[in-house]
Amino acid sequence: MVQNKKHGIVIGAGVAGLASALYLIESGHNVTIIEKEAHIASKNSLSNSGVIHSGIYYPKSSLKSKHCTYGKKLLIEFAEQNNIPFELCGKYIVARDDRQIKKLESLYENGLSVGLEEIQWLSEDELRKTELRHTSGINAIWVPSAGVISVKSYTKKLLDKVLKFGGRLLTETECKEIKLDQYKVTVCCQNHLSIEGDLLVNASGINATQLLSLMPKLTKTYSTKLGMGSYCFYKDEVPFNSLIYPVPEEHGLGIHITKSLDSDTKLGPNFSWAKSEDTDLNENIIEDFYHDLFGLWKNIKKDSISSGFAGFRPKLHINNELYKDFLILQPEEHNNLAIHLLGIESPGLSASLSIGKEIAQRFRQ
């Protein structure tokens, strides 16, 4: 390691951790990434739709809106500069009945408020002139700035850059204890391994609040409940070139139809609460997905749906109440040496570079 540089420790090698590590290195820090799994991005970062989100869903004042909007710009630039497969294929958000139209109208107004001037409202007659003629929609929003990206290629390139610029990655290394003094942080792992640094980024996803609890207690309590999103694959021809989304639900965006650059077309996710990551897929998932999507996609074939995988979202709770935004926490009780990324779920992929850039900026101050 280069002497006289601060040493940053990043716990978690998902998209937020890797992006934070890259920007810290570009800011002049040495960086060590600690990952408890055998491979990078093996949890939430790969267990999702791989969508580049536009920002239409998130209130203008929220961190989700801020980091999704700026992060999308950075992500597209990064993909173009590094030959990462992506496609801005656009998305439709489709209302199927009168009850959903008010929610769709609110989404449209929110999209305009966050600067998505290119979005279009489609009447039933207008949507019948598009690929939505294959759906049972009565109104829709066209969002041309949404798309998909190869998450595998993206995370691999992030890691390649981190390693090229002198960072190091320790896999199968689990944090067991975190010690703080006024100027240093020490992460103690298994096999008596201790890593000392000048700053810490807790980017451990669903384990972030658990790691937070290893450090000096804060006035508020932070906990994570797991939201499970299950996916299926569609192994036949799909009549859509764009992403097809329903009107969003309380805890997610609803089961959508997503073209993929890494696999067959993805269907999902649904949403349910889970007690642990060992929760199995519902044995009736194909039947459930078929009946849910049949109301959106007229000619979907049940025999072409196959069971896929599950991803787990860290649903942040503060003092036992659900917190619906990202939280980037840098407590004075931790001597401002640690930043905790809490509740980083969708649109975490789209927001990752923006979050990483903010981490580096905070540690420069």
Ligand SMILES: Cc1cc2nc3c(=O)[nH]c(=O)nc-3n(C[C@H](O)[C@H](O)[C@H](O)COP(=O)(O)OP(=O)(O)OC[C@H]3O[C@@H](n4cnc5c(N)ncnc54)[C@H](O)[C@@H]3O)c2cc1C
Given for the second form:
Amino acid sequence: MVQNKKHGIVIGAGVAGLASALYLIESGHNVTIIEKEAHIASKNSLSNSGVIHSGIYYPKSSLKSKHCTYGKKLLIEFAEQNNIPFELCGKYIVARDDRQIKKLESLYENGLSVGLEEIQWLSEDELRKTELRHTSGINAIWVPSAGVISVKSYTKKLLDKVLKFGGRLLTETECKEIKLDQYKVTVCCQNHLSIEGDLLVNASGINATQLLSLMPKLTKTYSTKLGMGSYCFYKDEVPFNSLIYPVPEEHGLGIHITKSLDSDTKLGPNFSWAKSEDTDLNENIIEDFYHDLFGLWKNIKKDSISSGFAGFRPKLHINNELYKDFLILQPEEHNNLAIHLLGIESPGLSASLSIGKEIAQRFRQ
Ligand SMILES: Cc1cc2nc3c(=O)[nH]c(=O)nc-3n(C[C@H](O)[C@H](O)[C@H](O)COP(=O)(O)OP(=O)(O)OC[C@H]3O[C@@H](n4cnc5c(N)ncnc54)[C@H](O)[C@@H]3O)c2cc1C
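Return the structure block for the form predicted in complex with the ligand; the form predicted on its own was the one displayed.
What follows is the whole complex; the chain from before opens it.
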């Protein structure tokens, strides 16, 4: 390790932690990533749709909008430069009744307000001339700038670069305690291992508010409720070349049909509040998904659906109230030495490089 450089400790080797580590190294820090699991990206950064989001869903003033828009640009550049499979196949968001059309209209307005000039509104006649003839949609938005990426290749490349530029990864190393003094942070792990650093990035996903609570108290309370998102796979041919989404629901984007560069076509995720981190799927999941998607995709075959996997959206609550945005918290009470990434749910994959870049910029100042 090169001396006289500041040492950053990153807790969590998901996309947010890996991207933060990479930008910290590029801006002249030594970095150690600690990860409690045996492999990188084994939590939410594995269990997602792999979609490069356009940014259409998020209010203009939000961090989700800022980091999704800029992150998408950085992600596509990173993928091009590093031969990571990705495809900007575009996406349709489909409305099936008058109530959904109202929501679709406000989504379209939001898309224009965040600068997505390429999006198009499709009438029923227009959509019947596209692959949406296989759906029961009556209006749709075409979003050509959305796509998919191989998450496995992306996370592997992030790690390769971190290691190549001198970063360190400790797997099967769980942060149990965090000590803070004026200039130093010490992370204590199992087996009496303690690591001292000049700065800390808490990128521990669904555990981030729990780790925050290991540090000096803040005036507000931060907690996480878990929103479980389950997937199925579709083993047969799919008549869609683009991503097919319903209008979004309150806590998720609705069960969508997503081509994958790493697996069979994914169906999902649904949404339910979870009481634990148990990823066992509901035993009726195939039946439920069939009924849900049948209304959208006319000729879906039940026999081709198989059960998949689940991930957890960290639904951040501040003083027990749902907070719908990302929060990048650098408290004075933690001597500005720690940055906590809270509520990094979707579009965290698309936003990851932009979030990582912001972390490095904040620690440079
Ligand atoms: C169902 C679902 C679908 C999604 N689809 C998309 C999508 O299509 N496009 C998109 O842009 N985003 C999507 N997202 C969001 C995206 O997957 C996440 O925002 C992103 O993966 C979060 O990355 P992360 O690094 O913050 O968390 P994680 O990937 O969960 O990484 C956190 C890491 O911290 C480790 N850790 C936790 N506690 C400790 C500890 N005490 N000590 C050491 N290590 C610890 C964990 O083991 C884990 O590896 C989706 C999310 C879900 C749940």
